[in-house]
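Shown next as structure tokens: one chain only, the form predicted alone.
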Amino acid sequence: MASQPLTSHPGPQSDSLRGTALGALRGVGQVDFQASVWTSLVILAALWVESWEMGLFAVIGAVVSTLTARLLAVEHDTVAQGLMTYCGVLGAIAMVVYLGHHPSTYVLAVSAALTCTLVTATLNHLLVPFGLRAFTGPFCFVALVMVLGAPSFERVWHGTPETAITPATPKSPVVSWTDLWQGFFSNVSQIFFVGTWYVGLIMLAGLFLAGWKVGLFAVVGSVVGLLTAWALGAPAALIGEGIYGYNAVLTSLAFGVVLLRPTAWNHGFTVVAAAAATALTASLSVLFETFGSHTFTWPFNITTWALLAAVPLLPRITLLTDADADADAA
């Protein structure tokens, strides 16, 4: 999603290979912004932790989407950072996911990780005269798309799995402890559909891996998550389950690591864009719930895109350039 460039020359062919290679597995970092191939590791393997399904069709989406920009010329270095290849990770899971273990779903996954692809392209280039990067709208598109599509074709559709169906909750908000203590890791790993709070463990320390920076505002999203979907009443097993957590951990990221500069003004941003992306989720929730789709990542989008917009007129709020960037790298 955004990383530092790579560096690299045209070279022979094995240097194109290793590139490809290296772009599938940052892939799986980069829906968390991430190119750190031990963060991309650590992230997988998490994900194997969770099911073999869960493993093995986020490697197929991560090779289907890279092989695609791989043969359509996409340039090397973004081929190489896995810029083209985040959203067919989560796409290919969310098939999986919303569809259940089925032969057909591979074929489902497939055709997820290829669309994906091109509509990343699509949205990068029709964002750039308003200063917006595509995040993970694509993913969005393809997946309310696909899954909303599914029940109308026999051939793929074998009714709603476990994996997609949310379990009756006490509408309570009293909030308990282990409520606190496992959504605080839940958010981190329903990022990518997962509310098993060890998996969201394993993935926080991947992320610490990439950085100490990255790892603090993936626990601030997490936090501010925790604590405004709490003053807001959220039900508690749902806070505990991470349900209202990941947007805001993804939006921390994103303003946190990759687009604000590191002045107090631009933290206070990134904390209230947190927050404001755990209450969209409510509201989105309800909204998509109405017609038979999911929430997605798309709170975490709509708010990055409206308040990423609104930077220009807000003359304290500073974005990252690429000499910051290159500073911070160094």
Contents of the next structure:
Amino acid sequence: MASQPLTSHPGPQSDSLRGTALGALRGVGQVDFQASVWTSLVILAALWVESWEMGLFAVIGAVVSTLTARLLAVEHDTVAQGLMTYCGVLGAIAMVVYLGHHPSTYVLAVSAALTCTLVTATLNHLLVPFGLRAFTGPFCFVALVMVLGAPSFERVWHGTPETAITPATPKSPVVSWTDLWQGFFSNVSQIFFVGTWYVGLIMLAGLFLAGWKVGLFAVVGSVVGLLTAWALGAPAALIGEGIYGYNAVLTSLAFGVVLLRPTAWNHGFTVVAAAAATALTASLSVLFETFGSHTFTWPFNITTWALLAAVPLLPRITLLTDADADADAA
Amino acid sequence: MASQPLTSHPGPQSDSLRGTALGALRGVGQVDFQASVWTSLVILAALWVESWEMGLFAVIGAVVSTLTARLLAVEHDTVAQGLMTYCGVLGAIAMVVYLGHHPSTYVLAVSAALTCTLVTATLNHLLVPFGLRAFTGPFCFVALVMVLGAPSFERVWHGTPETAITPATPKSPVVSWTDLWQGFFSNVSQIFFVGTWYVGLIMLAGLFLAGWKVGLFAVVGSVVGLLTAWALGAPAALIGEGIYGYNAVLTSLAFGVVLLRPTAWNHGFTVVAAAAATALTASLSVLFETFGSHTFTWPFNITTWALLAAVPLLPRITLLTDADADADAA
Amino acid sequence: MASQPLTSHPGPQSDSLRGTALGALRGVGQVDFQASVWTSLVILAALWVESWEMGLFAVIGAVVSTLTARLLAVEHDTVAQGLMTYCGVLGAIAMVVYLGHHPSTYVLAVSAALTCTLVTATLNHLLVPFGLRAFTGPFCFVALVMVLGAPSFERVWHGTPETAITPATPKSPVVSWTDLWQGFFSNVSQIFFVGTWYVGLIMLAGLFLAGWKVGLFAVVGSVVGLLTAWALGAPAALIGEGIYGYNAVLTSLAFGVVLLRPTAWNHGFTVVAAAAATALTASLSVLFETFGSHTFTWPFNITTWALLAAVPLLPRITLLTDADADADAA
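Could I see the form predicted together with another copy of the chain next, after the form predicted alone?
To see the whole picture, the full complex is given below, headed by that same chain.
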């Protein structure tokens, strides 16, 4: 959710069209907090590499949520930066992953993207008194209730699709070298529900395009996620699929790149946050499985909201100010 | 929750008595956001038509919650408008529906009404930073924990009463004409836990007494609820009992009559909100059934809080101001 | 959480060390809202009487959470009063109770204490807009997610320990004299997960050391808890172990000693709050058991937050101001 000024300002009409198109594209990168058009293009390409359904639903989500924001007259810059779009991208992908590829899923993906835009406005308003931002919380709320409700509706529910099943894995915590290096990359792709290591590799390359610091903190998050999950004794098979690390990657990007100033104490705090997000993944998986939903990026959101809200009372940890960000960009 | 000025101001003592009595009565109509005494009387009559237990417990809830507010010195106008009462009405009815008609239920209904008044103060205070109001949230919280806790207590729990069981229905989504027209009316009565179509018809008549616009948006909500539930493929039998539509009626009344200005965009937003509340009904039913509670009016509250909180960031959607309301009343 | 001014102010370095040591000790008493060093020492002794594991983990929690706060440069007085410590004390004890005494539990106790300090900062910041304080909420959140997640990790989970099992009790609500008098004391010790009556007796003596009023409201809370649980028909065996009363004791201490002015109406409100916390214990036990967690002091926190947030709209109930507290101390 870094800000990146629009350099050219043509007439209002074409500006509006260009802003909407840019917003739809940047929404893909904003899932990882990046407004870079190149990063977005690479991540989108990676989704098409995984499968045409993933790529198509990402596009549907991006277009519908951006148009919804535009129609409801959301402030121009917010739309053009993709900040009303990224939850819709995830929401539409989640529909095809958790409901399967059926005609009704297209209708639900459109509904999910539309609702994600509304709930993005909701959360960003509700979090103002706390000095927090929505992150991917809107997507988590919308996906939670839609996945929860879907089996009640005959015209929507066609049985659990293969993509939604976490395969019954051996519980063994003995991690092989393959688990480790595949997990390192799939930690990055699992943010978009993809457990394929080379999709993660492409996405990581996309993150490095946004800046070496962005790529570096994605790497740090992935490594911290692997180490924490290994140390606690999580099932090796899940570590290899990135199930235990994708929240650590997001948390590391959030604190390391977007939220905190680059000090030694803050880097330590970022590592603690990424480890906490990894541990929380198990707790929330148990919680959501109880009533038939999924973990999504809740561990990242809850960890980041909780630790960010602690900062004002912890003088050792310092927030990045707009001035810092400008100096950094210069 | 519309405001309606008290026209006569006699001496403070009789004013206080009259205010308390008016508050207790208006609390019935305020469940549907109406301060009209006539609407309240008609709805109360409809509850007695359903059964004397429903009527009696509504009266107990109204009296106890209003007296609690009075004893705790809540501001006079708030009490006289029934704004500390409507949750207690629902809370007391919920006790007889979910615990059955036993001597202990009277004690619990009094506790529920008292607690509803306290939690109404709580929520109205907590929601101030967000610019939201409590709606029927206090009732939902109190009923949630009381229904959840009751089976743990020997002197309170006498087995699940017949009234608390949603009959095992055929799952078929094929809606008959009878399902449709009965559902249309029971969507209105189900707000008060009543699935009898002619009770809903009487209540709808009561809403039209408060103004043609009030009745119209109740109709709109009921129709949107029916259509959404049918389109998604909800079980026809539940549609016929109003299970899928009562939250849509409340949501439509909230956005259509109380919260938004009468513009085309806002009417569209109201329809989307009513549809969202219908879909959310399934999600929350699954969630609450997992640990043994019930849906109550959570879908209405959550939908209305979420979409109302989004409005400040969506310039196309415009809130009704006090000036509008005065112009409307004049 | 009563304030008690530091009387001597030596040089900053020794002041800092002394403040940290005092904070670690006072954190034990602050679980019951008491900054008294004597109260803390007596409660800590009581924990060692129960078992050396309980005593040791309380010390680990106190030291780790206080040092965490110090390292993160939390404001000196807050640390020295034990206000960043009390959740860590409970968090570390909870680990040994719910995970058993294993080498890995020491690592988790340190993590729990560290996280409790962070989440104490979080909640105290998030609750500012509502005029509320964190109470033992941070401990409840941290213990909730750690107990929930632990069974997913091979290196952490060694089966449910004996200490975590509520024995299958006869459901009979017929209370014997032994249940009553043992419950009266274990209501006090159960705050620290201890169901042994003489440990509760020692702790109650410690509370009287902090002032007769403190001891008195602990007694009131315990009696209200017993009466409410008996009247509702809770299982007698659980009443005897303090399971139904410890939240009432904390709630009574909070409203009776710390939060409200000493008026008749406020005393009545305190009794209602203690009774509500007792009833809520059953609801939350059912809720948390559904997905495999525990009740902790959630009933106290939820009741106290809810009823304290109601006070601004209830003029009959009056908050203790700083001026009152000073007059009281003089």
